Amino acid sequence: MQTRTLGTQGLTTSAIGYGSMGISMAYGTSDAHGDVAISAAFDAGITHFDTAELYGWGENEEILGKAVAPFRDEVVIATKFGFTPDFGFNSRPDHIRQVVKNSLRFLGTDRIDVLYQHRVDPTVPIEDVAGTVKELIDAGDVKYFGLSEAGADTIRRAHEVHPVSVLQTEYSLFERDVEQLFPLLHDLGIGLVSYSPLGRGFLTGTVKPAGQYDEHDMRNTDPRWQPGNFEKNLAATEQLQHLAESLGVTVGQLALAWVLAQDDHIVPIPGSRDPRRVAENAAAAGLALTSALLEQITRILPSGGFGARYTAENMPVWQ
């Protein structure tokens, strides 16, 4: 597996990472057995592993810190705070505290790899926030800071206070808002984490419409599932997936490969509970797109997919 670096503080992880939230939520019931695809993913050369208390509130945590506790200095742990039981927020300093020490214990470690802000919280100063997360990375429980889901303003302000190495958001074949940040980015050091790079499965060629999927899976209310957005999907899925085939690849990796070729400081966190996806998502790493095959794919879809990437009253808003 190549390895990337993201931002200019130290940070090296393979080139793609797991994204451990689907054991947990979102996507059905939660699976016991996430421990599994977490070994698989490590076996195929992942290094990058992501997870966040909102993911169970401590249970995607120790099922994650269990998992790499056999391979934990060979690996990057991400976590994320503050979220609230409720969906509202709180980094205060005082629980951003809190929350670090309960991450430390359900993980099993000594130290958090990555620590993202999970959103922005319009009450408290981002200044407040990253002069907290600072002093938790001169103490040794933090080693590098990542925002999520977070605009122009709140990073530069983060960044003038500690250097931020890592921004995550969505970004896939279906989803490009993000772009217009990649300058800020650039000139600032930052790296990029891709999550739901796959559009939430859409691009695996597994999908199915809203309403056949568990009744806690969030796709049943994903708009790019609803009448009218889904068959426009599903065609220019299909699009790649021939594509795909015409490569000896899944219409999966192709579209990882895509996102990697996008930047050599963007590292997509695909999920999955199957270890044999695990694999082959890993395996996207290998593939390289020539400036015509991405020119193809981007006469499928030139501006990303069809329908908003979360309900109105769930969309982040990037301050």
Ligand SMILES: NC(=O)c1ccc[n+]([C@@H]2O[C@H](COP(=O)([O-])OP(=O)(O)OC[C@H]3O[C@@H](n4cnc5c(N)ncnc54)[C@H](OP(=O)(O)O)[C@@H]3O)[C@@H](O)[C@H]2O)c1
Second form
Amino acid sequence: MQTRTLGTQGLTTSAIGYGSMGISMAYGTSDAHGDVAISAAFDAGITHFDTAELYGWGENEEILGKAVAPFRDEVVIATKFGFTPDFGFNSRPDHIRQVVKNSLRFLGTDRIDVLYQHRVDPTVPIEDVAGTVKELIDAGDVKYFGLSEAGADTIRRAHEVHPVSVLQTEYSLFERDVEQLFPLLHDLGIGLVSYSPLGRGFLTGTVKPAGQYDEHDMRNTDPRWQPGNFEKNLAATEQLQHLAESLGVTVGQLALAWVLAQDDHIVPIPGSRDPRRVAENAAAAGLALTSALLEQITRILPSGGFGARYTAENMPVWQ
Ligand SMILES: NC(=O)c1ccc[n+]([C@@H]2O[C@H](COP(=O)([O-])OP(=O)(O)OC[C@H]3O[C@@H](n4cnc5c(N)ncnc54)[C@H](OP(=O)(O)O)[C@@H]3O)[C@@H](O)[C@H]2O)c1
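Switch over from the form predicted on its own to the form predicted in complex with the named molecule, please.
Full assembly next; the chain just shown is listed first.
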């Protein structure tokens, strides 16, 4: 698989990464074995694996750490701190140090390649957060600094204390807001990790209306799945599907190739618990879209999907 650089501090990974959140949260329960999907990702050329404390309070990191152990030195592990179990925020320096200790133990590794602040904590100055991450980098526990769902001011201030290598936020044909930050990311030399690049699965065409998912599946309340939005998003996905079929690829592959085509310093991290889907997603790295095709795609979805990306109470506030 092709590689991409993220930031100017030396972080290089496969052009498509793997997000492990769905193994233990967000999309309902499953009999699938996360470790099998992770091994399939590595076999398909993926060297970038994303997890977080939040995704299971150790469980998700443990699954990922065990699965990548046979090839640990060939991959990049990214994890995140900053949530509390009741979805509040905590980025106090002592807490960050403790979470990193825990994550290293759960992951069974001696270093975290990318450490993200998962959400900006309005009660802790970002300079204190960046300073703490810098200490952890100087100590060798962490290699690169990342921010998730941060706005321009936070990115600039953090970057002054320690260079930020990567911003992670939702980015897909359904979600384009982060494009307003592209000039800043270019100026500062910061890469972008695009999360939910398949629109939480909508852009694969395998969706059901809200209410028909497992009771623990967040898509039951996702605005894009609610009546009114769901039908419009489905109609757009069907049009994309026709286009994908004419190219001999899947609509999910088309959606991932579209993300990759927006900039050379973007790495999407689709998640799947199914090894065959993981391989399908990875293969999208080899799909180059002409500017005519990119235009056709953008005509179908000129400014993203219908409906907000989170419910109002969970919507991240960029600051
Ligand atoms: N920083 C943050 O705040 C944040 C927030 C959300 C996510 N993330 C990260 O981003 C990663 C990816 O995002 P995501 O998991 O939310 O969304 P996603 O990758 O856009 O979509 C995942 C969903 O799509 C399905 N899927 C994946 N590939 C498929 C395929 N080829 N065909 C059909 N269905 C397919 C998966 O189901 P199956 O598992 O059943 O295949 C799953 O339900 C996460 O795992 C996490 O690491 C970060």
